[in-house]
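A lone chain, given as structure tokens: the form predicted alone.
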Amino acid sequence: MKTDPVLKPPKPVIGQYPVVEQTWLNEAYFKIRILADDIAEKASPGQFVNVRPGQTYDPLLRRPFSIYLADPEEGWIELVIKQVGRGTELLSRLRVGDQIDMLGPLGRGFDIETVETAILAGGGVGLAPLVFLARELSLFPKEIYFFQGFQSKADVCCLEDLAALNIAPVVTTDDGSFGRKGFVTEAVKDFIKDRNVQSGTELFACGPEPMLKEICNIVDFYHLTGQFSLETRMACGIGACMGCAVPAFDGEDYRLVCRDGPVFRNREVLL
């Protein structure tokens, strides 16, 4: 398997770091606030930690997570959970005090120093590293539309984290119990319509294969530029074991979404 010389990012750092909040955002999904300074002052958006789930072996793996916040002047990060197996159900029992294995920041993350208008489009728990794109991006003169789908009204969160940072999100649910009806992908697409956005707007996203798909062809249709952020499952999260392998757009060759990515641009790989 042969794939081309990247930029390496920061050095990570493992550790066992002390949880400091733990608060449920609806009943699937959890946010976690983690004291650990050495990540911190390294993590960008876009970016994941590894988490060992338990205190044993047992799920073995260790769980990527992004990034959802982090604060390198108080040493914090935050990462955004929806309890979904084993391993997360786990996480979901940690309570303020306890220790968490953590290695990170690992990855590619998101690239903003062309940006002028960015479009922010998410996913479920995609929009986990989204929001910590968002706020880097308000620090600077730039546009920032955020686009956020759910399944459901039950499903829907992180609203006023995006408050905060003066984000008014276009909310969509499968079912319309809250926001618009459909999927978020059109909503993108009808703005995109409506407001001719033209070439120099970017568009950012992360959440299911399909649905990255689907905004991978409204860049190409419109003659946009896109970065995707891909979720799959990693096991060491430095590209020692090529578990994350995905073809390269080429289809001749393959990128790791761990070590390349996890975020990629528009026709870097196969969607």
Ligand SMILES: Cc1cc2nc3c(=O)[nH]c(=O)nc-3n(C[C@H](O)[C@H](O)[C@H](O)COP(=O)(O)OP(=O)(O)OC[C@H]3O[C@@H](n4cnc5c(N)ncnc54)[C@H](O)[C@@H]3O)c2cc1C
The other form holds:
Amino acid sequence: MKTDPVLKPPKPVIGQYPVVEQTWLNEAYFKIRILADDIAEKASPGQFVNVRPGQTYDPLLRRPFSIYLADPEEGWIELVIKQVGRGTELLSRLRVGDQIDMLGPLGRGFDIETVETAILAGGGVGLAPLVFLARELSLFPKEIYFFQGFQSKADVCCLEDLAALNIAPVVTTDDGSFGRKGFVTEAVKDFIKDRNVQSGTELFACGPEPMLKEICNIVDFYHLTGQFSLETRMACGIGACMGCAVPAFDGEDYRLVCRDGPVFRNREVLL
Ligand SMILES: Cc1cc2nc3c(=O)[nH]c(=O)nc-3n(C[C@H](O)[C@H](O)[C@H](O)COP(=O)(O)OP(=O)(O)OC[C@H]3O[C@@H](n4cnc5c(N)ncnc54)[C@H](O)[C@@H]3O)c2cc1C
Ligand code: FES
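Could I see the form predicted in complex with the ligand next, after the form predicted alone?
All chains and molecules follow, beginning with the one already shown.
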């Protein structure tokens, strides 16, 4: 299997790190803050950590999670996790003072150097890497528009962290129980049409695959540029097992989500 050479991210570290905060955000999502100064120092938006869910080898594989926020000065990182299966259930039981086995930061994050105007679109827990991205973008004089979709009001969370960045997101729910009714991609499309958004605007997205497919269609149709983070299932997280391979856009080659991504540009991989 051939993969393109990519810029090397900083070398990841591995260790046991203490949990210093654990908060349930709603019935399914929880946030954990972990003291990990060496990871916090190197982390950039879009990168992830690979976490051992329990103290034993069951489940065997580590689980990948985007870095939700990192504070290199205070030396912590935060993860926002949706409980879906056994690994996330074990992680949800972590309490302050417990140790967590973590490898990171991993992968290629978002590229923000040339961005003037940024539209961020999250679907469900896909908001995780976008809050860190919004914070980094807000350090520069860049225009930021944030769109976040949830299934229903019960899932809505993290809005206060965006408010702290002076970002008031447009929130959509599939059932209309909070914010605008419908898919987040519809809200993004309407915004682009109404504002007559021009090329030069970068669309950043993370969420379920059908949402990302639609985001790619929007990017192509309006001649924008796009970067999106893929949440494929992973094993090693470091490019050794080929478990996370996805077809490249030309359909003839592959990209490894853990090493070449998880952030890809539009037309880099086939969704
Ligand atoms: C780069 C990256 C970043 C991620 N960031 C986050 C994050 O910030 N917060 C978060 O909550 N989740 C994130 N995920 C998804 C997370 O890794 C999975 O939800 C987790 O591994 C599931 O583990 P589990 O043992 O609880 O579930 P399992 O028992 O393995 O699976 C339970 C259910 O979850 C689904 N599932 C499993 N893995 C994934 C996956 N990778 N993507 C989507 N659905 C999956 C399965 O289809 C199944 O229905 C990320 C994934 C990747 C690859
Ligand atoms: S998860 Fe092993 S190569 Fe990507």
